[in-house]
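Here we start with a single chain on its own, the form predicted alone, put down as structure tokens.
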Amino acid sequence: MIDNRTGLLGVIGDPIEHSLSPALHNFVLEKLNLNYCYHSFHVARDRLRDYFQGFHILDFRGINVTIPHKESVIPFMTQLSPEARILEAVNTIHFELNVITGYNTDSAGFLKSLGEIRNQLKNNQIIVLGAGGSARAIIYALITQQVGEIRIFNRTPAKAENLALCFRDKMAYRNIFGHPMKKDQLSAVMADAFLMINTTSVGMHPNVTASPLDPAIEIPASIGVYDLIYNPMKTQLLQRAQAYGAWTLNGLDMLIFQGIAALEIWLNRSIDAQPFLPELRRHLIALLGDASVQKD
């Protein structure tokens, strides 16, 4: 029940009403026996500086930042994380008495999504289709895992060259390179590659019958599939992937487990979520029934 104690936490972006983060984090506070309340809010961009005052004065804990904020907010930190700073773009902020740290963890819920998979990327050759927001969060992490390659293939060959270059210069990562997305090229890394991920929003509810992937691209069974879109949970792409028998995985554990370290963040403590895991998954999906909601 919520009182005069309740710690207040939120997510802002534009738009919001469909988020699913409302659902999730109340679900795990609620699981955790924790006094808050979690609300969403929509903020359009001329609108932050009056928002940022407006979470201090009422005392709010901490706020996800989902689009187009990620970057906006930046001014309003005091100080960044490695991560968000390396990233340049923020998710999460921890309110504590005059300081605003800006955090993305984004990373840490990709790595965390991959289970056991992650102890085996060391020196292995990865494939990122796209080059915005969400494949830098996944090149960083992959860059510490210590992977042996990483391969981006975009649409725009100087998006995927320059952040290529990006990791080069922040993590003196040399082992990153950038390409068109051509048949071709494309194929021949596949037939070597550990693991594509997809990070653009291509094949994403309502656009469900689209592929980032050309038809005439065989996927190796070798090869394992993340596509980070979880609307809907198989997409074109892990559809076919499996036809080929390539093993798959969607974007609704990192989701979770980016808001589970957003929490830990906000609260001082880890949270050991494999006891309502299961009942967390059953029920996002549940709510993944109504078609608009959106990708955090």
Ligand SMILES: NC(=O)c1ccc[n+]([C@@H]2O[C@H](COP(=O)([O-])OP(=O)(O)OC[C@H]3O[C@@H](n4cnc5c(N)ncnc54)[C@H](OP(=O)(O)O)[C@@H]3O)[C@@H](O)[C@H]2O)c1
Given for the second form:
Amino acid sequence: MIDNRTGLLGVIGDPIEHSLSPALHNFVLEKLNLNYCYHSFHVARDRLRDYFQGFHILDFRGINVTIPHKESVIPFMTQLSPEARILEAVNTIHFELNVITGYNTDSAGFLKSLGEIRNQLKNNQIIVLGAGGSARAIIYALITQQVGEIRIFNRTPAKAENLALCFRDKMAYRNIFGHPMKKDQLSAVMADAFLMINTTSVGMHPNVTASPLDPAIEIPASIGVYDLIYNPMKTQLLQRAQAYGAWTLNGLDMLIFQGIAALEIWLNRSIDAQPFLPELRRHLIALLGDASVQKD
Ligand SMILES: NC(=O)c1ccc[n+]([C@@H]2O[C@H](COP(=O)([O-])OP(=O)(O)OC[C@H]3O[C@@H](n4cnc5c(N)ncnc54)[C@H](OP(=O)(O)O)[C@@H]3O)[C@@H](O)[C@H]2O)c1
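Form predicted together with the ligand structure, per the form predicted alone context:
So here's everything in the complex, that chain up top.
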């Protein structure tokens, strides 16, 4: 129940109407019996300053940031976490007295979503499809786990090469290479890869029949295929990977764990999501209106 002591949290974006964050956070807050309320705010770029003043005056504890503001909020921060500085993007903001700290919880959410598989990343070869904002967060996470090699494939090859250069420079990680999304190169690399992660938006609702992979590419059964997309839960890419016998993961758990990581920052406590994780997944899947079954 909202009362005089209810703490304020929220998310800003443009558009924001389809964000699952309010449903996710309010579910967790209720499960933990915490007196906070999480609301979404449709914020146009030219209103960012006004909203920041508003959050400050209204004593907000924290906000999440989504497209298109992850970079443009940075000038409003007093300080950035190491991840946010390297990723040059903020998805979580913590307000404390006069200090505003920008974090990025996408990398932590991705690693947590891998569960036990995280322990197998070290020294292995990883393929990243896409070179946008989420690819950055995934690559940062992979480098922290000391993966053996990262191959980035992207429609616009220059972006893949620039991203590889960026991590060579910022994290002194040398085994990272950018490639065009070419069938032969990708097939050759896939034979030895441990995991392939789709960070492109190809295959996302409503374009559910699209796939970032050329249909002529065979997927080795030995590889894991992770699609950051969670709507639909089983993209065309994941359907094909499963048909080849590869193990698969979709993006729902990353969404959940990046959100929980934000709550941990705002509340300054660790949160064990395991007791309510299956119920939370079902809650979000129902909101997505997707009938596919998610692993528990
Ligand atoms: N599960 C989660 O928690 C989570 C978190 C973040 C993002 N995501 C999902 O990840 C996806 C990407 O998000 P983002 O923020 O990284 O987006 P972004 O920065 O806009 O990057 C989009 C990427 O997709 C590629 N792409 C877009 N349309 C394409 C097409 N028709 N053919 C080939 N490549 C195409 C782009 O290639 P170019 O460089 O050639 O344009 C770029 O590499 C979205 O579906 C988003 O929902 C999920």
